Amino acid sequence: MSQDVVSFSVEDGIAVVTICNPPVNVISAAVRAGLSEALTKIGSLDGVRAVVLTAEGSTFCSGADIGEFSGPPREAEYRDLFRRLEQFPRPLLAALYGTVLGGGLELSLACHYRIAAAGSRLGLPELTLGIIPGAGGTQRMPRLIGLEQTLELLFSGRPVDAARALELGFVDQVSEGPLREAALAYARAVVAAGKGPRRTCDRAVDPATATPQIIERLKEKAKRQFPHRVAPFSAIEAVSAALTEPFEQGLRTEEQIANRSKATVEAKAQIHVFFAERETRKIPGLAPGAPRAIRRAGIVGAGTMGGGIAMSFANAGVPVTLLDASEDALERGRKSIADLYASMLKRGRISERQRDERLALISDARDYEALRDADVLVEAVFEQMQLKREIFARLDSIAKAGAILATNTSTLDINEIAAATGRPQDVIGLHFFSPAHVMPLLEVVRAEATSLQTIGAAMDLAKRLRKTPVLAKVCYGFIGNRMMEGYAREAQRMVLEGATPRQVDSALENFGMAMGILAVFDMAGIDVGVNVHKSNADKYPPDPTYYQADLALHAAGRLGQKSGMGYYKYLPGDRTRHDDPEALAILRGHAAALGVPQRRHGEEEMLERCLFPLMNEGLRILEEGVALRAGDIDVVWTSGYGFPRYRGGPMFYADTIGLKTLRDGMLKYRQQFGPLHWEPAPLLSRLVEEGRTLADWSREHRA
């Protein structure tokens, strides 16, 4: 067989074809060739009454080979192979297990029957990459489950379990026992019943699932769910072809739409982020080896962040001890964790058994001795250097040799924290993002003395915690918060100049940010930002208007959602933002005291003034080596700060609009507001002068 990635055997008249293309059995060119070769050989054998298609390893085919996306179109190759499967003259069953996604699921739809192991997850996530299924999925799936359910499946992007797939109708049986034996038994039953091939292509789409009203509703849903994107409408167009066109013509229409969707900026952006997330784990000088054993964790600080980090460990099956000096704080932490798990249970995210198991993994203590056996210790107290140094000195005195000593600081100098210990090689930053048990991003911050072994252990830990790690060097704010300074600075400055909080936030949200930055401040707590800026006042430029909107609201007792008043007003028990004339009056009064001129702002200016400093600072971070790759910066912002994936992250977006546009915009605002905040980064100026892009620079500086 082709490169031995596909093999087959015959058992009592049933041919079992097995794909083995580790680690996740992607449908590569070798797999396609192997399957085609296997069909040819099996077709020539006498006595084969049915075929079972399965795979080795932890999962059936997880999808198409995304590495082929950058090459010539491959849809015709899939179409030809899947036609051979569908037209095979004997019953052909797909035995599905693990995570069956995209092209892997499309492969199964070309088979005549499908059996799935209980707990399998099946889906078509292509819209999350800005593309549509291009291997027959838009034509076969609606013939099995109807147009409406097919588009709902595509729009969600999330896989469904085997039981739901059976209920929808694209799986025929669910096996509770060993899948191979169940699949062979199913194949024998099909033969015994005299059933032949059951070809999906011969079916028709149920017109009741594709009325004009249904299609119009789905278009309206696409507008709401996917603003600024074309892929969902391409999906509607392709799936609708299954209703109006013969099958083969529908496949050709799907191919045309699929290739068109791959050429869009949103597809290129989301595919860029997909690959960038996988690149973040590649660290120069890091030798592969067995992961350091993490059997037990300890968290210092039972506040919101500490509790969320404890849940992250418990969710990964790691016993964790939550330590705090205050019994009241521990009690609040226990209640918060229990409430969060109760909420997850209520929403169907976990079972009662999972809730009980995870709660049992979390213990609490007030004595540092309880942390003596921990393999990783994470400090998660508020941003105060002396307190953190005292904690690390205590941890140094009790932690076992080789334990990871991590700080969750978002701004402070980790070199200074590490100096409080006698083992700076074991000290590292693990900057979780709130809520820590939900957010996927983990900034891993290496101090000057942090060993490669500690970095490697932190990256392995991130994988176990199901986090996306990005390595950074020590600087104020690391990657994400350092870049946010200019972004948030201009938002605050503009509300002093007369823009309303809603105008600024709406401009950012219309662009695609998950939440406007002023609403973020209200959610996080205005006092949090004020405390950070007061404790780091020496790091900011001599600008009397710098972050003054926060200070004015804080002085008036407006702390955000927690106090019911911030940039917006909030009603008890409701996070809906309400415009508040009182907040505007406070901001206007403070602007007058500072002598800030009032002006009108268009949406274009509001976007430029927030995004240009963000991207400019990213170029500084790259040149300084704080981040290894431009893609790492994009991952930080798409995973942790709500930057739209369909725009690829701030560095990808800088190339999208053109570096000259960014440089010229910085110069425009420098002329209006002076050079203090608006000096183009040296790397930006150099790349513009040389006529190169960030993508060019990244290829030359590949880590």
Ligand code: NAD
Second form
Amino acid sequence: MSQDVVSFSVEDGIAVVTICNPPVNVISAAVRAGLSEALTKIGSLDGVRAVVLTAEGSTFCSGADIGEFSGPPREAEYRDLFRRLEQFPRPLLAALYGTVLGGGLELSLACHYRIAAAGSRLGLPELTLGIIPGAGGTQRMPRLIGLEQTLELLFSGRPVDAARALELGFVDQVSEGPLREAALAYARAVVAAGKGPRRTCDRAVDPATATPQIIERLKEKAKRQFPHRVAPFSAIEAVSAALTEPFEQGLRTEEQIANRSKATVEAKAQIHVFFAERETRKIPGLAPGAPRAIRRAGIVGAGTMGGGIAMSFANAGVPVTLLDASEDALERGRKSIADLYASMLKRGRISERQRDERLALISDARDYEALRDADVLVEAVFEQMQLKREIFARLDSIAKAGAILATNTSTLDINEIAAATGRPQDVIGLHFFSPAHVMPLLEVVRAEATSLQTIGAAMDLAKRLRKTPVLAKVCYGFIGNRMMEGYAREAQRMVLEGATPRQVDSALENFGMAMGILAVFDMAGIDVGVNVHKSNADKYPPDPTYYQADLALHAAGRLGQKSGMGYYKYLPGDRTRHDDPEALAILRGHAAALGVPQRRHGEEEMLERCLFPLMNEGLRILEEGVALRAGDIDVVWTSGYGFPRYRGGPMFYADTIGLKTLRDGMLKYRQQFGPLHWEPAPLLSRLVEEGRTLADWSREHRA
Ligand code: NAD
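Can you give me the structure for the form predicted together with the named molecule, which would complement the form predicted alone we have just seen?
Let us now look at the entire complex, which starts with that chain.
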């Protein structure tokens, strides 16, 4: 087995060791065994004067085997193998290409020389999983590039390209041509120059890169950049050991800190989200097959969402036609797409060529004939059932057989929309989030008649568009907005009870939400929410204080950022929130009219009142089968609603605080506010009675 994943050949006195562990050459146990075996064999061969270590396939080793994280610690195994590489008596050169991350990069640091193909990307993303490099990275990297740059690399989590790696000093040469030849030439040059192994472990960290001022600055940066997290401080501690401890002792310190990091909630939470994101595409009953070809797309409705969705297709290289009823709307759509690409160009996100190519992929039309060839059609017109049904009947009459017919509706019943066609099996919800060309989340909503093939095609499409799809069943609000209902309801209710918008938003932001929900309403437009509530009044509970803060502000002409005032006040051209006594007066006045008693709220209450209903609804959604897995719900909230990844999403967080705490919290507020909004979900009560966790439940109900 080990022979399959690592092989070597000797050419002209240079041994070339090749790792082949598709798809991305993770350093699995077999790769480690294979490398070890290859070293032994090469060590016994006379006439080998240098070794090149490289890989086959799309990339050099992309990292350690993350699947091993849940098992026993492997640091010692890596340490021993990498020590063998480093101590190898003949020069050892790593030839890097593709995406060289984490353990893959650490492997190369144990080699004596490094050459990288131009365009390779190299990085240490461990902190994004709440852990630190545990295979020598915290000890070797600072010996090559200094303490400060090592920590900057770790804090950013993003890979740098080969040119930057060369500049920093952890790559010795960048190859523009074929890598293998360049690596062999480099190895021969090393031999010819009589250079021997150049061991990273023998170097010392440049003390100028590790002054007390630098360390202080990095600690301050970590505090700002990573609130509530310990991993960045663990990284500082481990990297600092490279300065103060001999190499071998530093490795042992790294191991201890790495194991401590892996046991933290933040690491478990982030690793949970990492795996959950990879699981969302697994649909029971759906056999893996070749993805359905998407050669052309069509969008109906060139407004905010339609334009963003068209850009998502163009960004993925798919030609797309944007249709709207009016020439004016098309003109506005075209302009806003051009403006968005111009701003991406200005910020260096795309090149001029990419902008031109993408714009050229988007055409527009007013005639449905132009959509005949589309393999997928996405409707994004006004949120009106009759209108959507008419459009679907129209699409049914022109779309080619087997095309995906998708709606971007947020609130309407997709079964009813599908019934307007003669092919409900092809109709599905594709709920994009705004701005659609940026947000990674895509809720894929299956209606009663949607076929498995259509679901599979939608999942493949999401991959093509580089979105994270999560499958939901039709219900009001699907997964994300349905859970947001109680979360936002309580935020609005608390500002009627006397809390200020700033207090509520700060409580949520201190917890780690990307933005407080009231500031979100200001950004999205208070009128948008009010209109949704007005047209769905029949779906809401009989509560006279329900979503009344929005209503009061709306009645006073405060529509949020676009009108310069909402829950907060905004200066022209500036999104900074300012507290506004006028908003408070409106809220107080409305509370008095509704008879809502005034009082003070502690931060804990503000958090509980928002988060308990959110998690409770998640348990209902799970039990009803609206979401397939607890992990899917966590993906929706971490990738679409700004829930902190380091808390793992709402379902993971429910287990973190304990389901009993959640159930007792619901009961506490039920006593205070009555049962209307505070009934514990049946699944929650049951799991608490059985003394089980959501993780237990998920294991038994693995989809
Ligand atoms: P919008 O008002 O910005 O755009 C709607 C577009 O549809 C307009 O350009 C309009 O001219 C066009 N249109 C209207 N009738 C038409 C017809 N008969 N034929 C062709 N085009 C027609 O609306 P939006 O915010 O882009 O929302 C579109 C859909 O997406 C709605 O169903 C909405 O619920 C949903 N949605 C919106 C958001 C959001 O954040 N805005 C998020 C997710 C889903």
